[in-house]
Amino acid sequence: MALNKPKIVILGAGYGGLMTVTRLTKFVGPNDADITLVNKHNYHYETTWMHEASAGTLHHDRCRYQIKDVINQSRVNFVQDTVKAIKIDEKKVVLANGELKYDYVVIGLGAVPETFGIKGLKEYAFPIANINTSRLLREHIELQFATYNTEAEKRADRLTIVVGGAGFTGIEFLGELAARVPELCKEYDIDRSLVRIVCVEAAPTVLPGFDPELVDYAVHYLEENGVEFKIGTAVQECTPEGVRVGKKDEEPEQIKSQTVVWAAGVRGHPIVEEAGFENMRGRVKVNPDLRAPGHDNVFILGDSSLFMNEDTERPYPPTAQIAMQQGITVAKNLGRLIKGGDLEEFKPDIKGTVASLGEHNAVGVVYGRKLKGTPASFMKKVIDNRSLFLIGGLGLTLKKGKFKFF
């Protein structure tokens, strides 16, 4: 038995980080190295699921699982605490309630939202970000409705919901809403026309680099369920009246709400850029085996680490999808590390991506093809399920999944 094994700490229990720890109790023995897992949280919750606790459409317990229950319990120590630094030098990690010493570290703390330094967003504007503002934006929407009708002054900025971005999280949110808001109406004795919801978006398109006859097809489809678009039109500040927005050389125009949601963007997490790498916006750009430059043991993935597209000279975009790749070649080169081998190098495997627009409905490219409304929404709790089922098998599959296929 080895007197001194390597101690292994991993932090963060997303995408990438339990992908890592569930594979690499599968490549080192328990006699080869000390593994320890971080989260600020006992649970993991899907990321790409928020949109749907956001507005409502799926309640947030189904968007989390404890990570007890997929962890092999034996060999992992899980430690419930927040990171508060990473000391590179000190290979050590300072936590809220101690310390952690390691020989390989596993960064995986995910993403903070990027307000891009647009005054009152922080302080007035929904992120879209974790199960706490989900529940937060959720219960904030419904609020709105259920005070229309009490007040002597009908407020249309209660009915006012403006979505700041029309990237992923965006569309997606809207596509939620679009199901939610008819249902509200129903529930609060309000009429659909009065509810207005607003998409704000600086750049020229909805969906950037997603297929042209796709973006359509979601626009229109948004269109028709009450979206409002401001296309080449950004955010200049948020208050607690509403937002100021306004295209390029024009006057700006002052729409007021009281719900205006932040989808425009994340950034690596602070402690990334706090522990002295060299970064993008809280993203490492990461060698070929996924190790930070000049850091032969530190590991970082997900959101905030950036690998570049060779073909695009471009980076991946941070998805759940890549993330998840990413932990299980983390792990492969963790064990050849302690035990022999040449490591790996990080090869993503773009199966597809797609975007829902609602339960029933979505646009996609999988497998080169384009895919929208049933066939691309039938993908999508596809691929929802495969993600469940990589880390935490049948048995987890079968608790959170997604089969309300049509």
The other form holds:
Amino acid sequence: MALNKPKIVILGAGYGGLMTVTRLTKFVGPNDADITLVNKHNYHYETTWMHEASAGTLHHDRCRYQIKDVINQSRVNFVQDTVKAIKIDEKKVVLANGELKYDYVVIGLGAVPETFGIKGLKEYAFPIANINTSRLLREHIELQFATYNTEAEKRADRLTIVVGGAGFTGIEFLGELAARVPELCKEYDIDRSLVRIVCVEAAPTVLPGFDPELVDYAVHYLEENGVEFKIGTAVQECTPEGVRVGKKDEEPEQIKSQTVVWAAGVRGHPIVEEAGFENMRGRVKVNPDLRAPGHDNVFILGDSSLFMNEDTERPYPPTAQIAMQQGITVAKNLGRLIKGGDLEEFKPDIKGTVASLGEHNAVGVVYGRKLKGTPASFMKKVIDNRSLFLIGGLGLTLKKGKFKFF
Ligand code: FAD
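Moving from the form predicted alone to the form predicted together with flavin-adenine dinucleotide (FAD):
Now the full complex is given, and it begins with the chain already shown.
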């Protein structure tokens, strides 16, 4: 073994981190570098499936797999620990249980919910973020239904679910709720008409950036399944009793609810901000080779990064699709830094976007083609399976994939 091999530390085993690590072992040999992957859990979870785990339409164990099953354990040292700080000047990472020195670091810690300073959201609203938040939200919703008939006073707030945000995550979660609520009603002897699902969105439209025909389709489908939309309406405050919402220049309205879900945006991980990088909402505008400006040994990818779309002069929205593609570029560029060669510029290849509306319905655009209904839902499952395949191959896809196409 060569002495003084460069030390590469990858933070986060999400889409970006895992893609980096699985490709890196192909681009650098065992004598070229020491590779360490740090993640707070011993499993990877499919963040893009958390709306299903949160609603209870898919068990959370279906949405996660062991990290050791997809990495080359003879090449990658996996450390299960929580990153507490990144000390850029000292080239070290502080963990809950120790420290790691690095020559190169890859930051893929993902995102955290963005509450825009709205009072009470952090304390009283449920985010859709990871296995722990999803498990809690699923159980909480079920507890409300289970409690309803045990109380002398029939509390409507137990059966009122408010979803803040009609973007991608909010709409996908509403789609799952539309399927889950009738099941819960049946299980707990509750009339479906007693349940309210209210979506509050401050923007003038649902699914901003989506084709208007697809937006109409999604709204119509969700309304038919009992979702009330309050568009152009902002959540002003969240309390233990519910939310205050309102349109500009209008009297605010109180919605009593025991279940307020906040799905209206994310920001980069606070550790990235605290490390001292210049950032916008915790996301660092990275160079074309995905390194942090002024830091030649620091790569940032996925939701912690901000990558500009030169055609629109706006950043690409943070997606798993981009995080995974970035992982390949980061792995290649690390290989070139260590073994020589020009660094590659990251070129996103956006294949499309599909938002699910429950298990058998969806809307989206794939390779420029608009899709809705069963074909869109089929494509959504193909996309979900593809991400498993890219990281864990056929074995993982067969074990965790979605094959109930119709
Ligand atoms: P992540 O995949 O979130 O991974 C971050 C990793 O870092 C996790 O393993 C986490 O445990 C770990 N971590 C965090 N903090 C620490 C710490 N302090 N110490 C150690 N480890 C830590 N994108 C799409 O492209 N298509 C979709 O259809 C889509 N649907 C979505 C649906 C939902 C409900 C949500 C919430 C998001 C969706 N997204 C979708 C967005 C997508 O999930 C994110 O863009 C993607 O997960 C970002 O990948 P990442 O690698 O940056 O971070």
